[in-house]
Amino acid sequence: MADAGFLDHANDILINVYGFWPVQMAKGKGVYLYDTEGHKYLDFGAGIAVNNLGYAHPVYTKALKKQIDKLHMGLCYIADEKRIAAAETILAISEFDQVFFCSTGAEAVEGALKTARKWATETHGADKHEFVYMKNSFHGRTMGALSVIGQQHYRDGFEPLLQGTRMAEFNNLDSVKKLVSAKTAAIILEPVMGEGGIIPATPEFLHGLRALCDEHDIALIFDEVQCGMGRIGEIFAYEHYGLVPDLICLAKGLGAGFPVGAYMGKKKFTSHITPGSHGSTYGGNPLATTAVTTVIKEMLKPGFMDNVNKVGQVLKDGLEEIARDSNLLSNVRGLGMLLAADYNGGPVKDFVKKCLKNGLIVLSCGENAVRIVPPLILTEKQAKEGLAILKKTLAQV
């Protein structure tokens, strides 16, 4: 555990937006953390499903450290060898025209909105503005992106906020349809809801908000910042439900740990975004695209996804199991890898604290749920060495 002194200052010279967990994490090797302390970790949290090839991945390392001899970072104005490899290797496996790199899923999500409205008012004028979101939703804590956010905790302090946004109900395609109109230029939405509690949309509303936008020509934004690149079983979220949105956002399990998202569409809706209309410092820089060529080459050898998709129903039968025995555990759901259980025994975040004590790694999301996110490439056995400890903890509750 962290020394008190520590922690005391950190919480002095940093904007401590956290709550800092009592522990300091020295290495991480394969799905494991160890602290300052020598403990060991089994992480069922991933940095918030990021490390989707764990730590010290040797071949994500290995390709890292080659490019940092060479060139970390360059001009956005170039089209270097290493964001066209990225660009190429991405959108040969999606059904988009182009992608943008920016550095975070907040910026992805922002240049979606930008994208949509302006491809918006420029085709049909300046009226068609709006956005419609969905209630319990999260996409990120820049204005625009808490703008279409769908909890109001998250938008306390900082409203007003950008103006033309609508709030529906998620997996209620009536209360879409209730707001939508001549005004209305996007849908924003996660496939699987993330912070919100990891609640998957049913395909039918999916399919329902698809023919949707079709008819009124509405742009179709999904972020899978959180729920994209491998989590939930296919490399994209939109996979597993048989529809192909309009725009994209991704982020998190893009770089596995090195800071790049990005946000991709059809040539249709980005053709708008013209020099000097949208841009990132660091976006698309040849170590970022290095890790995204990397992780997508991992994730694409035979057996990655499988093993994604069956550790990840080891997972849910064991959290299933483990909530018919206790009456602390209980509404099991999500898919692949990213998992939640509502926690019924008191604040789920001192559950986390007691999962750290025993030396598993957890995350809560929504009101009062654990979220399991572990590294993509979590073993069976390891799965359920994590379950054991998740099984102990509530005992000891």
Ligand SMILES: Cc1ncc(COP(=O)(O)O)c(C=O)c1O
Contents of the next structure:
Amino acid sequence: MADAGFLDHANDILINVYGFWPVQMAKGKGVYLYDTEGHKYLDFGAGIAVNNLGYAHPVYTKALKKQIDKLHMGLCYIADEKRIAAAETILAISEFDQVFFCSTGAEAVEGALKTARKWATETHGADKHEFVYMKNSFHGRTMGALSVIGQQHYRDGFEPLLQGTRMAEFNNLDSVKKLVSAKTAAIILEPVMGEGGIIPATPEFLHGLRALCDEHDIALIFDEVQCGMGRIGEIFAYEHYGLVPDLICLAKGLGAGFPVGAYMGKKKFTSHITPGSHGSTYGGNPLATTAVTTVIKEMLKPGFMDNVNKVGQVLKDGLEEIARDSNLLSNVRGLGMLLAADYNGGPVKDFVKKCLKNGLIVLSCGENAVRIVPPLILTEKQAKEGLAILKKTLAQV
Ligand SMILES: Cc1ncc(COP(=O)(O)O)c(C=O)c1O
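Could you please show the structure of the form predicted in complex with this ligand, as a counterpart to the form predicted alone just displayed?
Below: every chain and molecule of the assembly, starting with the one above.
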């Protein structure tokens, strides 16, 4: 645990956006983190659904070390072999024609929104510029992303945001239909809502949106920053639902810890982005794209995705069992290794700190839910170890 002096110093010199936890990590190995005093933590948070390969993964670490010795940063005007390899690798496993690499999830969302608006206004005229988004959604902290976030507290203090945005109800097709008009350029949503509480979209809702977008020539944007890259048991969340969006946003698990994001789309949309209309200095640099290719190759190895589904189910079953025995947890939900349950024992943030003390990292989300998003390499044994710590912590509440 970190001492008070360390936390005071951190809060003094770092702009205070996180509310730091009382711990200081020294290293990670596999699915475990170790603090500066040598305490071990089982990580069910994975850097907020990022570290899909865990820590110090031998293949990942070797690839990045090799690349940093060779060429760590290129010039964005030069399409180096690493960027091409990453693009080929990710396009080959998806339904899209083109990809743009950036550095964060919010930047991927910005790119997709800009692409949709440029396509819509160039194809249908300036009036077709509106975005429909979902209540309780989360898309990042930049001004464009904030404009399509359906949780007021994230927007407080930053308004006025983009004009022409309209908020619909998640999983309520009629509410979307009421807001769609000839002015709608795009509908943006998370197929599985993350920060909003781990709420999967219903298949009927997503298929209804797909049909609506086809009927009115609207771009359907899936923000898979949190639910994509294997997290729910398919590489892309849209595969789980059996439909394809027009544009998709990725980050987090895409680089498994190296800061990289991307958006992809069909050429119908992405061809409207031309030199000068978008860009990113670091986006897709050789280290970032080495991370992308390495991560995808690992995920495609036999058994990797089976593990996400199998161990994810062990976690979900275990959470359900705990919820049956304790009234402190309820409403277990989620897919693959993107799971949550409502916490009924007071503020969930206090419970998160209690778990930390007991050697388990979990996260919060939604109104008062515990979120479980471990590295995708978690084994059944480790899943049970974490569930036991969770149970023990609940008993202490
Ligand atoms: C669905 C979703 N979109 C976008 C973002 C923003 O990603 P970043 O923090 O990398 O900008 C997040 C981050 O949590 C997210 O969950």
